[in-house]
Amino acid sequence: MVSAVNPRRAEILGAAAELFARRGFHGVSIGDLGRAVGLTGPALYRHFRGKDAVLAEMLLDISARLRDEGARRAAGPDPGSALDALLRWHIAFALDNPALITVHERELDNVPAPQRHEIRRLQRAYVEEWVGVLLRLRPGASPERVRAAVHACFGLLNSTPYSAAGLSRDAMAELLHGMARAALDAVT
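Structure for the chain I just gave, only that chain, in the form predicted alone, please.
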């Protein structure tokens, strides 16, 4: 889930995502985070300055990974294939990381301002990868309209923490892909 270089940091970030999603940032203590990975609260400070640093690194990491992979997939020569590649990537992320989506949705305002601004910058860059692909598909479309459609599509795809129950992962992925592709194909 989290691609930190240090495996222990990655373990802490993964446990924190689950705890923050379930109980909220303010409902989780440093002691809770430590216990989740077999550490004492004070031992956690060897890895992170504090709980806000855990949250910031978690959201910076996923924002950078989305942007980097988005750029890689958007670079394909065929915009239709690039759009499908972006959709497959984001759908897989959404289905595999519901806790991260929940934490981002609920807790971004708890990230210190400098890191929050960087997270937003990375997210805007990710959105622009999608916008670029869609504008290649629809050269006459308004960039503002395309950007609005991309944000609406993300709303659909990022609903998985609430909407994915009851269907198999493959069935939900297929449903999301079809719905998102149809919505984006309708952009003029």
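Could you present the same protein in the form predicted together with the DNA, rather than the form predicted alone shown above?
A lone chain is what you will see next.
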């Protein structure tokens, strides 16, 4: 993993996630980004090729991680418990990384073309892990319908960043799990 090698890169990526989530990619300048980690703007070019590259690496990392961990959880022989494992992991990730979830959801269009296509490929693969589990769980269902349901479910789970709410992390996790599972069980 690239970001683990150089701590400065990881620091920048973390700060960039927060800033991009709060103000949007175009709303954050290179100067802002440097200042957030105690540097001047141009110093960033010692670590990234440009502003685009920061976003691209961020989204590549996270979409690869979602796909990898998703594939692991979806592999269980029992589709019911595989679905619960997917839900548990996605919810934990969303609650622990609200900024990453937000940026991942909103800023794909600002990634340069080649890397954007790779990210989209990974995102689609993650969705298909969920679709596969649900189709095993409900063999009669239409794949298009299930795919739309999975997107809606992600909308529910990823709403986390906006409702900072008064609930504890565990209470929130349990609430989201129950709602999402019920919503998916309602898909015929």
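Since the model is a prediction, treat every value here as computed from it, not as a measurement. Take the two forms, find the largest set of C-alpha atoms that superpose within 1.5 Å, and that set is the rigid core. Positions refer to the first chain, counted from 1.
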>> Once the core is aligned, does Val37 move its Cα by at least 2 Å between these two forms?
In response: yes
